[in-house]
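Take a look at this one chain, the form predicted alone, written out in structure tokens.
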Amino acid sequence: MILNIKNLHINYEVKNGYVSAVQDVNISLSENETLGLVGESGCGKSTLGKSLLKILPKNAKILGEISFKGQNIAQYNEKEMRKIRGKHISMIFQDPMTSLNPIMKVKDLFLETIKAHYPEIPEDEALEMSGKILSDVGIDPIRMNEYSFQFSGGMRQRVMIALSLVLKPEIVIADEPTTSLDVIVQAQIMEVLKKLKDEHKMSMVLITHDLGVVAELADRIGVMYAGHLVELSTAEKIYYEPKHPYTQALLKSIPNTNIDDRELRYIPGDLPNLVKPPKGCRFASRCPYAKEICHEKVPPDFEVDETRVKCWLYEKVKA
């Protein structure tokens, strides 16, 4: 087990109290495994991903344990975390246009990343490393002398992927890596990620709200809703045997290409106010199966057919 998260709580301090963005999440990641995190916008996926690098805003407070290779990095200070970021755990951010410095040449972005962790590496060797990883993502190394604004959206995303992998980290967090890209480019980026993950034998946390994207890569999928991890299982079981009503509703809301089924399904209602979250299950107000206990008490995690599910529908199963 390369990563183990226990009883993780992340709160954002705000004027009227605090936002309970992630609550009591327990999840692990094995070597060479891809873990998908899915859910609506605002459910805590990106907050959870950024907490692994401790790059959350200053008003965020992390409680619980984030164990990386046996060390609780949740307790690390900024100086200690700088030794982890990029070298051992890296991140591919949502928007490469705002993540890449437009006044720095691509080669300088790579040199800065490499020199931060390996100052002893000569510049020519660092450039060789950069050219190799750029070539792996389908970019001619000669373009290292250009600026990021000279690249298309898909090419910028490839640069971001190359930057995150140049130091061969053990874990890569891909936060919405195909946002704002067209379908063809999305498929190409997914293929690049899949290929490089296998070649480098790294673990990956894939954060997305696109269930089609996560199906391409993930070994296991965690479904998040309003800060809770409501279901966790293999990708196959999530797609073919979903247990939580929210997971079932998410899957039904995917547009169906079957010409005989033109009904567009959606999940009625809105996410709860996380400054004042509901007393019981956070999905209860939108759930068609909600019982009285659902509005009164937060459900524990139940183990059902190798699936972990946070739902009172399974209260007869051992928690």
Ligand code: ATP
The other form holds:
Amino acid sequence: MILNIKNLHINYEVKNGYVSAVQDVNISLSENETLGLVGESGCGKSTLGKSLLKILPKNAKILGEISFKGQNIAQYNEKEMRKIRGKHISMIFQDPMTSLNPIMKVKDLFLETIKAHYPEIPEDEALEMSGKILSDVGIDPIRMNEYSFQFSGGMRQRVMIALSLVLKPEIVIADEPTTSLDVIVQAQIMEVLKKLKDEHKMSMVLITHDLGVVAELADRIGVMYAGHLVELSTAEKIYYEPKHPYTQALLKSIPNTNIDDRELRYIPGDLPNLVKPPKGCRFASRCPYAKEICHEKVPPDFEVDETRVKCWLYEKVKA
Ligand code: ATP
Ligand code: SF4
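Now show me the form predicted together with the ligand; what you just gave was the form predicted alone.
Whole complex next, starting from this chain.
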């Protein structure tokens, strides 16, 4: 087990209290595993992803354990985290335009990253490492002399992937890595990511609101709703035997391109207010199966047929 998250709570302090963005999440990640994290916007996916690098805004408070190779990094200070970021755990962000410094040449972005962790590596060797990873993502190393703003959106995302992987981290967190790109470029980028992940034998946390995107990549999928991890299972079970009513609704909301009218079925209702979250199940106000206890008590995690599901419907199966 490379990563083990236990009883993780993340709250954002705000004027009228705090936003309960992640509540009591328990999840682990194995070597070489790809874990998909899915859920609607605002479910806490990015908060959870960023907590693994401790790059959350200042008003965020982390409680619980984030154990990376046996060390609880939730307690690490900034100096200790700087040694982890990029070298052991790295992140591919949603929008490379804002995450890549536009006034630096691409080669300087690489040199900066490499030198931060390995100051002893000579520049020519660092440039060779950078050129190699750039060609792995399909970019001619000669373009290292250009600035990131000179690249197209898809190419910029490839630069970002190369930069995140140049130090061969054990874990890469990809947060909506293709959201801003068109469908064809999206598919190409995911292909590059999958190839490199396999070659480098990395573990990956792939965050997306789109269940379709994780379909081909993820080994297991965690479904988040309003800060709770409501279902966790293999990708196959999530697709073919979804247990939680929210997962079922999410799957139905995927547009089916085989259907002529391409009806998009949204889940009726809104996410609850996370400053005053409901007392019981956070999905209760939108759930067609809600019963009394759902409004009263947060459901525990039930193990059903190798799936972990946070829903009272499974109470009788096994507690
Ligand atoms: P998206 O896909 O839109 O990024 P998400 O599922 O990743 O959504 P988060 O961005 O993690 O969700 O947000 C979880 C909750 O925390 C939301 O209610 C959001 O409004 C809230 N939140 C995020 N950042 C802050 C902040 N700095 N201060 C207060 N609340 C915040
Ligand atoms: Fe629906 Fe109740 Fe299950 Fe929540 S616990 S998803 S409200 S049935």
